[in-house]
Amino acid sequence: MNTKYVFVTGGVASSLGKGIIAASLAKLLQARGLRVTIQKFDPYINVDPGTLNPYEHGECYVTDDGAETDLDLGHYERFLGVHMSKANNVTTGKIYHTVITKEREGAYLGKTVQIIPHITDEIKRRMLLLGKTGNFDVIITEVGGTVGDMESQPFLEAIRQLQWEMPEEDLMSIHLTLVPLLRAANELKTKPTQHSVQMLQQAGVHPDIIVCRTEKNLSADIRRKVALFCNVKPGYVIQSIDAPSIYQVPFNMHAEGLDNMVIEHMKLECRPEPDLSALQAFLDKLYHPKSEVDVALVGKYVELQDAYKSILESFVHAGAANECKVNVHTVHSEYLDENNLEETLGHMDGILVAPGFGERGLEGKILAVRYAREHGVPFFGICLGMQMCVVEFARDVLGYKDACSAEVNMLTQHPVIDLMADQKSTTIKGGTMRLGAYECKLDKNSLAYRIYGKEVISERHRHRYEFNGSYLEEFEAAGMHASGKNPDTGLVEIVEIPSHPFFIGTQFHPELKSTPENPQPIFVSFIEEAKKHRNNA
């Protein structure tokens, strides 16, 4: 069977959810036994959202092969339980920097260079490229942005191109758009979706299937009239109504159809339902919850929740493993200070100190690690989280008072947190911190051990910055525990207090593995003892 391939673009506005319909999609085909990936082309010239500020582009998200790359492969990973690569998400920037250096190469043989056909030349060769590795039944394509942006008609005029080179059944499009509610008048309102088929239409894409984001049911009129007007078959425009959780959207869009459409133009050849039973049970545990603990997300990009997008369902998921609901509570840590410490985080059962860069709410980060370790307070730290757990111990147990991360502070006497020995000759930001995945040895005396239930552990990471190996024996001895390390560099990769009923700090990423189906061991164990320290207050 030749690999197939789904286009998804989106219209109106954005943050409809194209990366859930996408990952939707895919868990439908896959839970089907078809052999499905998605891949995300971003239309910002950035090369990788790794040099952005999480308010520009929320998360940046690290796959296993050390790729920075879109939120929306977080999503993905969450939904198929597969790794995703450097090859699943391709950016305008990485598209331009192929070309022109190909051009300096004098790969074009004097020609002038141009958008078409050479930009949309290299974007096709990517949208095929996993294709051609033969692993793959179905490719579904998510095109960033809107219909309408200046910087996304390169792709589209890409997908354009392959509609008229491939057979028919070997492509579909799929547009996602808005059908608002106007409250004044208590309607829904199809003229927008109207408009951004006609913009994808005049780019020369021809959407197969409609997919209407929605507050309220679409009637069966509405749905002809955008059919009628959108030129789509009749039944191919479906609702994609708000759900209580991201994880119903797949059984919501098996209800709409959306799948049986997509194999039936393809002529896909798979099981006739789709086995979804794994993910139900997740959903059954949860929407019916037995208990509640109160959890503190201590970080600086708090406004925007796309800024930690992977902790957030990591807690989801592993509220669901422990039939219990997690009240997430946000606390913008340049705004902690001793006198709103104990108001704010006095009455949470569990402190979470979220990763981040630079010196900008530092000082909230440590006093809440303080207040979790003087208090009793489970307390999970993450890549910088961990560092300032770090810190506060230097400080207010070492006793090292100006002790500090040389990332903040290169004058300190004691940069118990270093630049890495690697990372020292590095001018470049962009792709170059240590990124991906690496193997951490645990000490099978230590709470991290008894969390996974194995010595060899594999997490991902991004950082330049490490735990000054040259102070690890002070700290071993004043009661804070380096319970990993990287069996290669000897880098401390996990530090916990063992008198203390639950504090674990990790250089790694934890969040980035958790899936609804496999939830994060630390996650877990954190929501657990969460729970203790609730029925225990």
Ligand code: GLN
Contents of the next structure:
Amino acid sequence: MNTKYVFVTGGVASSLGKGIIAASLAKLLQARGLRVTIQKFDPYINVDPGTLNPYEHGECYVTDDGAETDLDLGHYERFLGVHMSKANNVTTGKIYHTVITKEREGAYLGKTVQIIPHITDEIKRRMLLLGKTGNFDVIITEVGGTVGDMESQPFLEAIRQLQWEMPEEDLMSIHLTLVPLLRAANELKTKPTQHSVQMLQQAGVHPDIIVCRTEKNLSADIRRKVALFCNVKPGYVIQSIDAPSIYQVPFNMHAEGLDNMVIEHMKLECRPEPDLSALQAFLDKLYHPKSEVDVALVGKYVELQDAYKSILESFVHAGAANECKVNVHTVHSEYLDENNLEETLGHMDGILVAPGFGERGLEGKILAVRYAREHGVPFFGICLGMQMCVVEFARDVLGYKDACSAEVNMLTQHPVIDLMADQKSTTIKGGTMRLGAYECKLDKNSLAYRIYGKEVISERHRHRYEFNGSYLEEFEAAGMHASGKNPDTGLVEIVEIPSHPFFIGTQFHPELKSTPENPQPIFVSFIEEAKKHRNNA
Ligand code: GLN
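Given the form predicted alone above, I would also like to look at the protein as it appears in the form predicted in complex with the named molecule.
Complete assembly follows, chain above in first position.
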């Protein structure tokens, strides 16, 4: 069987959930025993989203192999439970970078280098790359942006060419659109969908399936109308109705027959029904919580939900594992001060201080750490959040009032968080942090070890600064324990306060590996402790 390719494009509006549709289809095919992966092609010129502000593009997701990627790759991993890699996220920037580098090397000597064929050839090469490994039966490619954007055109042209080059049964095109409900008329409107498909067809790409995002069920009439005017087979127009959880979407897509359409069209040999029992078990717990907790997520990118996507998802997973509803209260660290601290955090069952960069909102994060430490509230600090545990402890317990991270105060007498040695010579910003999976060895006599139940773990990183080892003995003597270290370099990965009911900070990002079927252990324990804290309050 040839490797099969499914392309998912979107129209009418952004944020319709193309990533979730792609991930749901992948999940359904995987649950039938097929080997599936997903890749995201983004039309922006940044080589990767690592240099983008979370306000612009949401969280930057990091893979085991150290790629800084679009947050949709997080969804892919959470749905499929398989690891993504550098090859799974390609941007216009990467494509041009490759072509221009080749041009400088003389690869096109004598030729005019053009969008067609050079850029589109490079796009096609990358679209087919993972298929060449022989590791996958189906590759699903999500194309970022919306049809009609000038910058998506080379991607659509590449799909058009592939549609022309490949046997019909090896390639499918799915187009996701919005069917808005006009409330005043109480009517669902299909015109934007028709226009979007027209635009896709103008680019030469013919959709095989149209998925309509809607808040109300689409009648058979509406489906027929869309099929007729968009020139797809009747029955190949399906709905994606607003769902209470994104993990419900694979079930909804199965009910709409999406997987069957793909399997039939592509003549895929696989199990007659998908086995989604593990995901179903997760949903059963998610939908029927027996308790609830309130936790604070303290950060500075709180206006945009997507900025902390993986943390929010990890709470969903850990909540279900505890059969507990987790109410996440986002707290803007910039506005947290002595006067509103009690009022904001006093009723919380747990406090998580988020990752981040730069000075803004830092003092608020330190206050939140102090509150949790002094009041025995379950605490979890991630990356910058862990670094602020260290700073807070240095200031309040060790008495170093000007202690700080060198990231924001280069002149401090006590840089308890300092630039990593190998970062000192780095001036280039893109892709130069400490990125990806590294091992961490846990002290057997620690909270971290009790949580993970093993001595060596591997978690993902994205940072430039680290715990300054020259202070280690002082911290240990005063009651902050470095319970996890990199086995090769000794770099401190985890700090905890053994005298506190639950206080842990991790230099790595545990949220990047949590999935509904394998919730991240620190998050699970944190919610368990939050439940205890609430019951004791
Ligand atoms: N700004 C900090 C550093 O670079 C923390 C990064 C983060 O939270 N991801 O080390």
